[in-house]
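Coming up is one lone chain in structure tokens, specifically the form predicted on its own.
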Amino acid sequence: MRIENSLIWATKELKDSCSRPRFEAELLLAYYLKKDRVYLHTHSRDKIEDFRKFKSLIKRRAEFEPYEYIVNRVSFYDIELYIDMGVLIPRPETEILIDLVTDIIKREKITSIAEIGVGSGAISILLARKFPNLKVIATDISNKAIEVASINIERFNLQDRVEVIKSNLLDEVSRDIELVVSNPPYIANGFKLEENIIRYEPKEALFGGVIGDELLKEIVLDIKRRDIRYLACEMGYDQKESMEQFFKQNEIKSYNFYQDLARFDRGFIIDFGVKFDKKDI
């Protein structure tokens, strides 16, 4: 089949599984041919060799498998990461968390941080790349996440500054830490998610408990007990009220919430030490 006809067919196949079927059809064909999308338009009359292999890629996407798992890569911030089934696909919203943590590291000249729930390694890698003197210890309970994060860390030659260990929260971490960053599971059990998420992405990286904020609260208390000054954490869009009440109940006075680009509440920053102004974040 020719490229132009293949794209027409693939677009129809993908109309129910993604919001931009033509665009994703082009992405998958460019991936299969190892070419860029421009090539598809300049060689639209060329025939595709072994069309069945391309057809199998489209079939996977038509069954809601995320594009990132099919091609084993994801664009995040200004880098591309390896990704595989069993590891949460990093979201654009997490880039905001990285920017906020970047500001704190600069301001306080922080040199040692931890990440809870390393996933693909996106957060730890981005921060290590931004700060050449920064040491990061990242934890996860998932062997698959540790495997994928380690691959990405090696790709960026950061093995000497980003250490990944298997641990629940910071249970296995004994090093002195100045700041903790986390994008933990915070979705309530039973919350209805899109097909591509609920079918394929790891549930242990999505659901945080019956209400959803249970793990968030556990992280806050753990950091407070350890006398670590800063915690930067993502949360659900509907969890600001419950978390603020929790902070007050536990005498946590210096905190600020932040929003994503859609103006949804997306996370919080806690300073367990000296109080800072909202303008600082």
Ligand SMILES: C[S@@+](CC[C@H](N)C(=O)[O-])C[C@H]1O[C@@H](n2cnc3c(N)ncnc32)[C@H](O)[C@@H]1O
Contents of the next structure:
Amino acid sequence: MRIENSLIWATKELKDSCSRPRFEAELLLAYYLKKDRVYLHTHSRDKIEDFRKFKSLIKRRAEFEPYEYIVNRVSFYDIELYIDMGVLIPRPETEILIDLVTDIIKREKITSIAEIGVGSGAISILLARKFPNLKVIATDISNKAIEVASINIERFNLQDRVEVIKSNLLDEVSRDIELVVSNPPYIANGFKLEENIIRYEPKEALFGGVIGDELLKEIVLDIKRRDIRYLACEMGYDQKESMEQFFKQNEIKSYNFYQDLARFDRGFIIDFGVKFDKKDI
Ligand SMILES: C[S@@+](CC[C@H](N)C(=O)[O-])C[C@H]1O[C@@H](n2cnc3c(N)ncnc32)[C@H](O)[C@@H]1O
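Target state, the form predicted together with the named molecule; input state, the form predicted on its own:
Up next: the whole complex, starting with the chain shown before.
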């Protein structure tokens, strides 16, 4: 089949699963041919070799599989990461968390941080690239996330400064840490999500408990207990009230909530304060 006809066919196939079917049809054909989208327009009368293979990509997308899993890559911030089924596709709103943590690392000259729930490695890699002296230890409970994060860390040649370990929260981390960053699962079990998410993205990356904020609260208490000064977390748009109440109950006084670009509550930063050794007082 010719390129122009393939695109007409693919656009129709994608009309129920994508908001921009023609655009995604072009993206997938450009990916399949290893060309850019302009090529499709300048070679619209060329025939596609082995049309069946292209058809199978379109069928996957028509079944709501995310584009990123089909092409095994995702754009995040200013980089492109490898991604695969079983690992959460990093979302643009998480870039705000990175910017806020960047400000703290700069201001406090922090050199050692941890990430809980590394996923694809997006947050840890971005921060390590911004700060050449920063050491990061990142945890996850998912073997697949550890595998994908390790691939990305190697691609960016960060093995010396970003370590990934299998651990529930920070249970297996013993080194001194100045700040913890996390985008943990925070959706309530059973919350109705879009087809492309619920059918394909890993449940352990999405659901945080019956109410949704259980893991967030566990993280807050864990960091408080460990005497780590800063905690920066992403959260759900409807969790500000319950988290604020929780902070008050636990005598956490210095915190700020932040919003995403759509003005939804999206996360918080806690400053647990400086701890002095008795000999310093
Ligand atoms: C929402 S995803 C975030 C992934 C990545 N940091 C990002 O922002 O794209 C949450 C991640 O936390 C991991 N996770 C869930 N429960 C965990 C736990 N108790 N300890 C460590 N990691 C956990 C999941 O496997 C998943 O990779």
